[in-house]
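Take a look at this single chain, the form predicted on its own, given in structure tokens.
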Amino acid sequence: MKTYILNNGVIMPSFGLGTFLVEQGESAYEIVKSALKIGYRHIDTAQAYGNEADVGRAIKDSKIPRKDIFVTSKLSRKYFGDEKVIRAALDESLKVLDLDYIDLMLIHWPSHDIEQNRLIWSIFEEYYMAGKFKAIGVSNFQRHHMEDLLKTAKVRPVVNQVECHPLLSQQPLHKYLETIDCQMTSYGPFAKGEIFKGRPYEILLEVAKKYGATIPQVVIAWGLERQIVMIPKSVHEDRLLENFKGQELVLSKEDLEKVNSINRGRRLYTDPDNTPDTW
């Protein structure tokens, strides 16, 4: 599996399993166990998903050495800047995952209050320095959020996980993140199924047929070729395997441009500049 070296030297698998909307309990447990059996070594969860405990249990029961599995989670709320509650939430993630450390911890959504982002980041830095988090980053941060955070950050974010798919290629943000050595991760790479409709479907199907591949595999290959971490979600074992094999596909420059042509700047998930204050 291809890996990236983050700006603090931590090695991150370029491909993994997203668990957003994977039902907590036995469903999440079995999906993560199946993914690990197939060969997945990067599992992405979050406090908001409600399945951290199931992810942790599946990792334990897989018997795969802890050092070989990369776990990402996310702080899901700002708690109005209450430091005690924020620390309690971070400790809870470590507890329910039942891990000695989390490989990557992210701020799930930016606050509209710059000072809250800075405060939470300073707490993240404490946990990072203590070795509880091997790396720290952000999610859904626009360029202006990043620039504000960097004014006071002592530790530079290693990752920005954002909505990214053929309908929203995020090229300007991606270029900016490269200039500050911050790795982009794509969530929602299949655009809530919109890649299977209309003109995007026609273009992707044409490319897929050329390689004897599937449309999801083309999208995964497109992202990996752009040096973006891809974490597609599935709750079906056959699709877990299908997505996993997408790593083997290498698209020509011409076909990459065909996929790029689908971009319409179309956001399908929440706008980071208009999130509820409670997030």
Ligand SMILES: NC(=O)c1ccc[n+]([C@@H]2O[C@H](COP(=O)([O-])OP(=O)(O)OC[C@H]3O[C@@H](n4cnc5c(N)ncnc54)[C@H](OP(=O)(O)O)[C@@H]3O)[C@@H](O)[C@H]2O)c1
The other form holds:
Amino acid sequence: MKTYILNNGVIMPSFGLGTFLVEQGESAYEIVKSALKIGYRHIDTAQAYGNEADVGRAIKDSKIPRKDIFVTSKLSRKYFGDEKVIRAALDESLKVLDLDYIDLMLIHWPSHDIEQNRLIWSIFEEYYMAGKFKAIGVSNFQRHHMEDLLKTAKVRPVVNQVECHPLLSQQPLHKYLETIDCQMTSYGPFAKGEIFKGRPYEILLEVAKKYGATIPQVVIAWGLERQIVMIPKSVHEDRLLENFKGQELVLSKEDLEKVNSINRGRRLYTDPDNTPDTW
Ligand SMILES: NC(=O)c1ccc[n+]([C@@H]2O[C@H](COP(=O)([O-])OP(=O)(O)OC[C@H]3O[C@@H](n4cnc5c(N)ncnc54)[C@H](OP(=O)(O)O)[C@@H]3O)[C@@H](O)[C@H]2O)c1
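Would you generate the structure of this protein in the form predicted in complex with the named molecule, following the form predicted on its own above?
The next block holds the full complex; its first chain is the one shown before.
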């Protein structure tokens, strides 16, 4: 599996399993176990997904050495505010996952209050220094959020996980992140099903047919070729395998350009600058 070296030297697998909307309990446990059996070594969870405990249990029961699995989790916005509440939430993730450390902890969403983001980041830095998080990063941060954070950060964010798919290829943000040595992770690679409709579908199908591949595989290969981390979610074993094999596909320059041509700057998830304050 291709890996990326983060700005603090930590090695991150370029491909993993997303677990948003994977029902907590046995469903999450079984699907993570199946993914690990297939060869997935990177699991993306979050406090907000409610399945950290199942992810942790599946990792333990897999008997795969802990050091060989990369786990990402995220601090939920509902814990923003008081320092004590933030610390308690971070401790809870470690406890619920039942792991000695988390490979990568992210701030799930930026606050509209710069000071709040800075406060959370300073607490993240403490956990990082203490070895409880091997790496720390952010999610849904726009360029201006990053620039604000960097003014006071002692530890630079290693990752920014953002919505990214052929309809929203995030080229300007990606370019900026490269200049500050921050790895971009794509979420929602299948654009809430929009890649299976209309013009995007026609273009992706044409490319997929050339390689005897599928549309999800083309999208995964496109992201990996751009040096982006891809974390598609599925609760179906056949799709887990199909997506996993997407890593083997290498698209020609011409075909990468065809996928790039789908970009319309179309956001399908929430706009980070327009989330409600209470959310
Ligand atoms: N940081 C954030 O704010 C944020 C936000 C959203 C997501 N994420 C992370 O990113 C991960 C991926 O995003 P996502 O789950 O929203 O969307 P996604 O991975 O783009 O798409 C998942 C959807 O595609 C279907 N699917 C998966 N593989 C398929 C295949 N080979 N063929 C056809 N359909 C397929 C899944 O259905 P089945 O499950 O029924 O197969 C599911 O409906 C999440 O799980 C989460 O870990 C992060």
